[in-house]
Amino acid sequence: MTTESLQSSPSRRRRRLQQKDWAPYVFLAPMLFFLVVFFVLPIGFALYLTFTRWNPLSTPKWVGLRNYTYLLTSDPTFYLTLKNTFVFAFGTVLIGIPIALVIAFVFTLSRGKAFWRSIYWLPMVTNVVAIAFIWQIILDGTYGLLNQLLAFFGITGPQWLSDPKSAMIAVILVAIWTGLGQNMLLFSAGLEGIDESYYEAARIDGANTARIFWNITLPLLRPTLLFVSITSFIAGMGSFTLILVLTEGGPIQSTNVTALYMYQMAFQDLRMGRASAMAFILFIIIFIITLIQLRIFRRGGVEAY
């Protein structure tokens, strides 16, 4: 070997790691530019407008915090969407999670359990405004199936989606109803991934289905709980579009979410700068909310499994 080829050979390697420390950035780099692109971009973007006066057909005026001041204090509408919200995403989170934990239960223990789990999934492959359609038909107050069906038993069914009274629970139920198959589905994989041993040694101890649950099954299953609770809740907080087809937020604003009031005071009252606005507000709540249930499970001994 060469005196040239001895002195090169370290200059080579150091070509060759370079080259290596920049590889794993080259690979990233598109995902990077999508990031950045569609994601801290709008983000930012969307800050800035908090902070102006703007719509689509002019140029933004700055206004310092003058929309949260007027969300805050001079707008009863907000407050009153705020309220409607956390009815709705409390309601499907504290009625939906013990429905779908309930019956991923029982079909874990029973045959067939694949069928059941493609049949309850269906909801979540189909678009949620065929899904609303198709609600609407059939929570119609006078042709609708379900008034129908309680006619043919002697009750007098409500004017479920024209009453200020049931409108709400009739969206909260169809809300359930939609998500059901995917935390269904979310705790049959936890409920399938507890040692089979646990329920062994509770039947031998003489424990029936009711005790093994309540003593077994929920103390194992606090994370697949926690992550199932903290998305239905979020999803909850940002719904708009299944109250948008069913019920426009009406009657007299019983079921306008803040989602939804955002995307009319947006794209129906071009305030873009106000809207935005809310939409800060309504994730800072999110965030604030979500920290709480964190801390809740914790306490319960989440971080134990």
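Computed from a prediction, not measured in an experiment: that's the story for all the values here. Positions refer to the first chain, counted from 1. If you superpose the two forms and keep the largest set of C-alpha atoms that fall within 1.5 Å, you have the rigid core. First, how it differs from the form predicted together with the partner chain.
Core-superposed comparison between the two forms: the Cα of L28 travels 2 Å or more.
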Second form
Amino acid sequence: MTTESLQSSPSRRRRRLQQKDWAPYVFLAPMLFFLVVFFVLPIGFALYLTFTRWNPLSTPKWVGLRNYTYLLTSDPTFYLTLKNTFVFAFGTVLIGIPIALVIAFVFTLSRGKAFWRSIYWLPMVTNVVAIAFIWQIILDGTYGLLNQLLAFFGITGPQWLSDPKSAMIAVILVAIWTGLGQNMLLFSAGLEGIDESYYEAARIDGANTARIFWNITLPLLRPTLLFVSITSFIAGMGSFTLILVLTEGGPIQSTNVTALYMYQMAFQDLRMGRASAMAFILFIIIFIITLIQLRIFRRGGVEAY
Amino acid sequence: MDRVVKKRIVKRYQVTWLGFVLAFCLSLGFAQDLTLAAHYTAEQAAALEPCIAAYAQETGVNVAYQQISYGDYLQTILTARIGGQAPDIYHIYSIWAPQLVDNGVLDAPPDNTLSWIKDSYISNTVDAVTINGQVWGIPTEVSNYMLVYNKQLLAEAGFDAPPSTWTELLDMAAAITKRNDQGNITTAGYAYGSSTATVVHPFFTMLYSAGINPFKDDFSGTNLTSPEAIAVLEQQIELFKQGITDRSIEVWDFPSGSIAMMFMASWFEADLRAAFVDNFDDVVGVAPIPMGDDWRSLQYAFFYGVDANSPNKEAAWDFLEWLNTAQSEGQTSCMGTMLMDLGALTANKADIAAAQDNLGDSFTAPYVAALERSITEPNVIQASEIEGILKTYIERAWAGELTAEEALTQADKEITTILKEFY
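What's the form predicted together with the partner chain like, now that we've got the form predicted on its own?
Next comes the full complex, and the chain you just saw is listed first.
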């Protein structure tokens, strides 16, 4: 065997290197294929649709920016649904997260924490349609369990789901109940990750539970808080299944959120172009708010990752 | 691996593949000739099964029944069309028709079928499947609205007959309504619903009774701002102002015995019979719309249509005419039999004549008699969107957020914008 045959020529080596360059892409090809087919192409098509008028019965007709103009300047329902979306999303985040955090903190101090966590996790493994039906029965104005209970204490409960003034509150409370288990579990995981020595040191220094929670737990939990608040907010902005079953956006549009309005516009009114434009506007809004959240939580949140 | 074992495995695969190929060839040889897509469940459409089998034996044409739920019907057929898998025959809610016609989805019936439809069906119902003067299919299930009342609740309040005017209805309903200690209505004098149909259909019914069509004849605008339309909405608002009903009261609660009166379509009969069982005749009464002697009702219909791109259009129309024609003297057609089983109405004159046992009872007979004075739901493009807008404004007026005039003026403005897009 000669030395020449053992060593590859420079051109052959370059070819081999080039072949190696391609190797990762070859392995990634199946995933990339699915990404293109099921993500990039639909998004590209949806973007194209925003500039068209299209019911799926005919070919799309180019209308330029008319869908965006209509939604932003003429449609009286769009801004109402946007307002409802913000109320719903901020409601679920601002009320739901503190409750989940407090419950998770209490469970870390209690016995049988696995049992309690399982109980609170149950709504997450229950079908959302079933949840909505159960709550419809509980929240019935005349015969519902909640108002019967209030009546026992001499309080007249509102028509939770049929009064425009109370319907959104009721929907937010049900959404919080539904998502409580997941957020509680995420906080529990975050709490378990905090080193016990911090607490010991604080207790030696004479700090009480509230002080420990405020000065140790909360600052060290910022990465989890960031994650939970962003995911809850995004979920809240895009949520509509629960509302669809619970109130169908009523009464009088008081619980109609943008995602539900988008669904109605696309599949009931067959206005695919306008619904796509609405989806992109909603995406931009969620994107901007997420950036703001990232900015706010940067220290101790993003940087901690 | 042992060579014999390998051979066996290869042989087994060959046999399996041969089976698949054979099955495929057989399925081609006995391919279904027609596909019929309707929203009825297999149980509801059971009466069609022997008919389809008989038709296959008689003509050699096989028909496959495809069930699509009502809520997903339009989306499903749209998707099927995009994918090139559209059924040959559709069963369509009449208000979807203008959009389907506008986009060339439906085939116009051949001349012989057309004249058969015009001869065989009540003309008001043929209007439901007519767009711009062209009939687009064969009407099937028809629904119209009447005043359904609880005889016992009326009797307990001292009334032995239903109201015949709106003023009488208000007085009677007010006398019947009861509230609990918390102020919630426990027995409602009257009920609406929260769906588009249970809000808009009663409104249209009252508009027709007041002699007003919701839209201008050429669909260039609405008549919602007319004094008559405003007066109708004010009459409805009065029910809420007087505390006779509220948004928590739904027509669907009627079977619980807590509602005295409502405008309801005939198809609700099965639910009412299931609820009141033996007491049905003692409790449930049906009366004309209480809007004086010139009362009218609203009717809507489903109909069979054929896909314009179907390669079997002629066979589809032949089958549909056969399906809706009685096969023996004095009997109902296959479709008529199915509708009778469901407790639904038909506008097929021969079926009505042949099914007097089913249609002649105290609940159904008034609905059938009212078909002649029932005006069809407007066949306007984007009907679902338009009715959704109208519903919102009617509800806002009921809630006292807007006056009747304000609500209908705003509804008119939004609806006219949509009409201008298409007409």
